[in-house]
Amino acid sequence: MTDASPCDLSAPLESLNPNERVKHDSRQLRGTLTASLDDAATGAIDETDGLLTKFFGIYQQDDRDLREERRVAKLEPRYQFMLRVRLPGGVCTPAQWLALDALTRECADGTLRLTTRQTFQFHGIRKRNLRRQVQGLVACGLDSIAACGDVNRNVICTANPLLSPAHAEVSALAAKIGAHLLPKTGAYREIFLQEKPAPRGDGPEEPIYGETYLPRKFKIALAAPPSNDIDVYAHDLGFVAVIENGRVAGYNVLVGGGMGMTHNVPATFPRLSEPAAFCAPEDVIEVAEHTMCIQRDFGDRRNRAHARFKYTIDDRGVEWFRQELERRLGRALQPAREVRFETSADSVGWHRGPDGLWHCTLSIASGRIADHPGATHLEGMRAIAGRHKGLFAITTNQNVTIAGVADSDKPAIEALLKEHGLVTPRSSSVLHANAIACVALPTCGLAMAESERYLPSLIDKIELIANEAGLAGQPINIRMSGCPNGCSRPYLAEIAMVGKAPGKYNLYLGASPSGDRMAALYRETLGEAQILDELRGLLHRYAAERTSGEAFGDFVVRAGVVRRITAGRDFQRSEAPAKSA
């Protein structure tokens, strides 16, 4: 365990990542943005005023397909910029389905993305609209603030708060919890609703975050068992229902999860979360708090590439973390409960409630609703949210459940459905409907690979071998990342696909169905025939030589093909086996 002592938070500014000095002198995120967003001789915007648009859900990103093109025109880059919004619990009403549908269609690329973490995106808006877009999300309830950045991100809880009172309750709590931890800078409202700064009062403008703010993003994520939809051991903070007799009792407190590192690079890996504590529904917000601070004072902000909370558990260990956290609270919290999880798959199709209202869980390939010929999903789903009287709960799975619906309504949306191609062959398949993909190229600047665009496809083969080997309808996730960033939480999936180069992928193998345990890197370096070739020979193996019941996951470690892991610094020990193609 490394010293205990907080990171020098007035250390000299020069000492740490310089990413500390943009925060420090913008203004509480102000910066230059003004500015930029008027400047009409560029798509672009000030690289610095760049950082700081983050903070606000906003990436500047362009067109990867067109680089070549424009240069040889010379013409700057496609500019473009993506846009989160922010939506705790993932729960959107039709009014506000039919809102973005409207502004994706007025100033972005006509289609919405739904993200693993359980929201929209919009793509493909140019400078000229962000702030009509913003103005957009603010005028139906909704906003963008905090969507991105070094702050505390959209929180996200098990999907579909109309399934049980203690959905409901875990729901409203994701709520309370991102609004209580929600930066109070007036930057967003001066900057993109062009509104006068409001008046000032003696304290600071940031009581939580200082001028700082935190060294990297930190991520929240409620759970309500059986069901781990969300993955809750991915995130820096998980809170697990503990329900008795239908109702939540309190919550297990998990702390150092995260999903990003980078190949062949020991010092970074991908970590699961563990139990620190158990505390009452009442204390969960200050728990939250405290957490979230103890990272703003420990984290590392002289290296990035250290700076996730997971990094400073693993460095200092639990044992400390709860001890500085009851220090904080000024009083001792009870040890973690006994806690079990089934599955982290949605369960797609129509489901009835205790209530007698249905829900209806629709699959969405790679989480993009767009308007194809045959298949006008956008089309689709703004006809159901013309009728809809529920709610829209999105999964972080990449896919959507249309909660609450009436028995008198349930044929109409059914029709709707069919209507217009929301219901196929390809939507009602269990390997579709477990799959995860990022964004990747042409947008995603950090992309090795192609991950959205391809991934479909890829299982439409994955299937037919799957079918041939006797396993139709048994689920297996899927996940592709375009690179080892981890978006599409590969590094939890039975089976991933990680991009290392145009066309080519690392194959991990072996987490388990219910996100407890890391896959294991089996295959480097590997093309879609390689890749289809060794999953061939393991499917067919694993239908020959499974036990009763026994996930994809559980097998291949079991039968040795990877190693069991659970720790995140054994994990890029694991690839030392592997051989490349």
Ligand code: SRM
Contents of the next structure:
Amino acid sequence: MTDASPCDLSAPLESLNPNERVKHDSRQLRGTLTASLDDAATGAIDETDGLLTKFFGIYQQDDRDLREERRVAKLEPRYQFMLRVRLPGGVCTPAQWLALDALTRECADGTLRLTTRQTFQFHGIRKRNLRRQVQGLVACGLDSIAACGDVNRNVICTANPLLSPAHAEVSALAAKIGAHLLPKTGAYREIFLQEKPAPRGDGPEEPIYGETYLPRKFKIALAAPPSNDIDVYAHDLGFVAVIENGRVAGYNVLVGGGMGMTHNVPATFPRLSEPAAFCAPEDVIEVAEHTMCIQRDFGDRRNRAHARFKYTIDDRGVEWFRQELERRLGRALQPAREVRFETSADSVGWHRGPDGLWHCTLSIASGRIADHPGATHLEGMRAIAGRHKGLFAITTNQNVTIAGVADSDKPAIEALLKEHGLVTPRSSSVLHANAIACVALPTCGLAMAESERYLPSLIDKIELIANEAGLAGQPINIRMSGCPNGCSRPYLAEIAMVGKAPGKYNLYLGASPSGDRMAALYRETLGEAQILDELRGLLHRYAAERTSGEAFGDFVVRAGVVRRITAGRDFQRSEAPAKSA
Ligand code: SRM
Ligand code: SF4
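Requested next: the structure of the form predicted together with ligand SRM (the form predicted alone having been shown above).
Next comes the full complex, and the chain you just saw is listed first.
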């Protein structure tokens, strides 16, 4: 199916981004990683090896809260590692939950972090514990291969495969695509599991990726309408299930989405994916591979700020892509079909599925599961995992669904939720439930402002204003990112704060609640008091002037508070007229 040739590097390596040389020279991601891990003189690894570990879901970080103190004490930064789990479709078993829980207490910082792409992150792993951490993961049937790096990442899909046969089909396909596009290098097993190199045939070790992998990360998502919980338009490649009579008839293929940008650099912009074609379920794997390989061959390897698939599509057009895809497939595809999304939100609380089983979606503040006095969430989830017989499904809104609970097991789980403070007025609030905050400080090296640690308290204040305006219970999705990279997909929020400097955020407004229109910049560089002042005026106006059923994001666009964004290219152009504080 794949073009047999590995990555076509027609340009000399020297003319490309330096990361291309690192990948090329790494012997399929081996580099000098073994020596780096074995070097006990430092808590860090070699810088070049640090680029390679990303392909294994591992980032070197340091605790930014401790930077100054350690600098003054003439100590090296508090180096530590973040590890992101590869969790196809965001689903794990209770036994796997228990294993992850034990691992974070043994090797990491004693917390589990649910990410905006349906998986777990561990933070604070010291170098000496990295191998143990990976080995523990593999022992429970998981790993972290390709969770980061210039490869196809975790394939995500509408949460909870137990909801219906169509959901199960979509979830199984997500896992299949992920497995098909997994890098084949033996480096992970050799370095972290300390296994002997596996015997190889004559072919290349990476038949799809070649020696330089992809120009940049590549993200695939599958949506089961009417839920757009996975924000399908934010992905490089999206498959939207066309569901007929409860079964998946095929998928619309969407290409060219992505969120990242740099403040005030208009050549960088978030962009929503566009429909390119419709394909049958049995064609999806082939379409996914060819699409990824089109990006492998045409993506910009000179400039990493222009290397995502969204720029390839924006520069060349969807029609070019469709023709190139059909050329590689050797057949024509049908046009995309009509689909309708209602919301990107999660429905928090208990819901009974058509098969009679219960599903309980828990709102987890900023996705962090930890133990605090009166809120022993890690311990509570451990106790639930100890008796739950179904699955855990992570949502991209950083929540978790305890899926597939029988009538007879529900009271005991409810009691544990209560005992461990997992259900509170805050967690039942619609504003909190669908809020998303990226990790940001203290671990993210790119953070310009707080996010995870700050958003819940800011939402408490926004909620008071909303209640005072008569909007209690009105869902509005609110997202915060510590920098413009957009890990919380803020440009798809009705209200978004994007970090600019410590304590200062750009305020974006006006995405649609179904995730098919981006927000626009409203004000720049605001502190908390100014954000709350602006929102007070707008929320009161919304309460007074909204039409029946009109969402906040739709209102601010209709009322001309912000412009309607119709193309990624226009996104940063809208920044110019916004008022700074
Ligand atoms: Fe992200 C980089 C965290 C979802 C766009 N992201 C990072 C790094 C690894 C920082 C770094 O490069 O040093 C962050 C690690 C922080 C930490 O301490 O853990 C980080 N991204 C996250 C997570 C954990 C946020 C969260 O709070 O959940 C999400 C992990 C998802 C996962 O499980 O795979 C996460 N990142 C996203 C998303 C959302 C999505 O994919 O739906 C986006 C926007 C969509 C997109 O890719 O366009 C996103 N992250 C970025 C970017 C900008 C990429 C770009 O095209 O410009 C970066 C920076 C980069 O790649 O250079 C980045
Ligand atoms: Fe870090 Fe920026 Fe992503 Fe937040 S949005 S996790 S600050 S890279």
